[in-house]
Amino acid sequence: MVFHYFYMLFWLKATINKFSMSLKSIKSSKTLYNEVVNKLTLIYNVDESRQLARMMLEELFLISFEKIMIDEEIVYSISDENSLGEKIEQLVHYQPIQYVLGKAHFYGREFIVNSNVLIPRQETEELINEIIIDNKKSGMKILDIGSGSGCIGITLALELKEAHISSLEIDKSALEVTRENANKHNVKLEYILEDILILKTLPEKYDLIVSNPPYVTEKEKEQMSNNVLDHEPHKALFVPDEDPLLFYKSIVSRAKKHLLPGGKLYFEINEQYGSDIIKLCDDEGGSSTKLVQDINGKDRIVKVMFD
């Protein structure tokens, strides 16, 4: 009787496995890659299409481009095929690949992203570099204003010894992405759901305040791609044409009251307003103010000390 029971289990398992395999298909990876590229070239140029296809196949089928080049076979299910089709459709409608895949790479790490937060960019990695080079002190208290995905605060927590990071964000959904990424990277943060434009007093004093605030003017929209305009959160991108320094003025006025002696403020900026932001910081009593250019030679970072 026991033997019969185990035989039935074995037969059932074998039958299920056989049925599952019948729902799977085998395809040349080169063929699948070229099919994806051809669909994407309806919207993107050839180089972009190839890059997007590589990223998609690596994510969905865990196959490297090296294996595609030797035409390793891909085993995939109907579910895999449907998922690939959905993601291609999203890309054809200009949705950024980072949102399609739900992740972006920043400073050598992977971060969760969705349409509630900006996609981390190279310029912000350069901001991180400036902070790391300048600050070697252990146990710094740091405030990240406008945390979004949390890529700035979390990276600083991982790169600076025993840093204590507070993440301030106006949007509850964005702050939840910060929290998810903190958990992903096993980093402890303090979360502050507030609007820096109306917040009178910061919770405490800090050694360092950093912000990549909205800085793209409305008139610059016409120069931007559909990927950004149609999908990334506008409130994290744009400021009124008549008040392009809106966030900088608010942050500077609070920073000078809430930085510890010798404390530093770091900004990522719109390249058009470097000298204006320098003047703003100087007028508010900042010292050792410095404008830093990015790798493309554009004014991108302002750093200032408040005594």
Second form
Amino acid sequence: MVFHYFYMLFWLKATINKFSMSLKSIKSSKTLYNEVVNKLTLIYNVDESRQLARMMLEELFLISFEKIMIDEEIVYSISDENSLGEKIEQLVHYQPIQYVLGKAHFYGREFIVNSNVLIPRQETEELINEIIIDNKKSGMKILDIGSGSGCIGITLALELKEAHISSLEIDKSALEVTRENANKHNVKLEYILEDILILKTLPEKYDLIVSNPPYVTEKEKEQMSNNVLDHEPHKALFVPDEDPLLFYKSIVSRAKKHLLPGGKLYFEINEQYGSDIIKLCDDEGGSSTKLVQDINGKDRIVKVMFD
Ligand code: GLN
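Output the form predicted together with ligand GLN next; the form predicted on its own has already been displayed.
Let us now look at the entire complex, which starts with that chain.
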């Protein structure tokens, strides 16, 4: 009997809860937008706050900014309210908007992201562009070292004709994100869960190897914003001050063995080490080595061929 009583009480509470969570109220989208902007200005400047508020409302309520401007009403449940409150809280704690919303844009497509992977950067879109311009052959075998979200490999699979892509990643949770994004974009990849620094051998030879490895030195931490420093995976960003080319050395030595004749290696690099990385590639027997600047005029891409 006692058991029944408690069970009934529990059931009643859960039902009321469920009911109230789904209760809808109606709110002016302009009012909601302004409320969000106000909360964000605690931390961000007005322009940033407006941009973030707009992205949040567009995403959570599927409402376009044009509709907000004409003050269309938003249908709003308690669970929407909770979710919005939670997300504002995350933004106020400097979580990047891409992690808060779970997605980022790269080369015109949407990619799933979480704190196990770097948020795709514009510089990496420039790396993709460079590869696409240079490589028109179909059926290329490509290895992406340090795949993270998978944005490089998946974009190449979609932009190049019949490319076969292998994604190598040290971190299991990051490789899971690569896989989710490959599924999202209907791309078939080979997955290699390995540490490039200790890996004995690679499964095959490739026409092209590409990598955006960790390249920020520890001493550069001081100049980084909280957004990056407190939330993005350090494993994907940092290298020791005393060995900033750690990953480049390892990748060049593997490329020498695992590129098909005339195969090419493409790197994204730290702007401070352009000439050092060019020298490394030349010393290891690379040819047609080239340093390319990003849109801000900084040394950002190295490409080299191995015969
Ligand atoms: N470009 C990234 C940044 O600015 C670094 C990426 C990397 O280390 N590969 O933080």
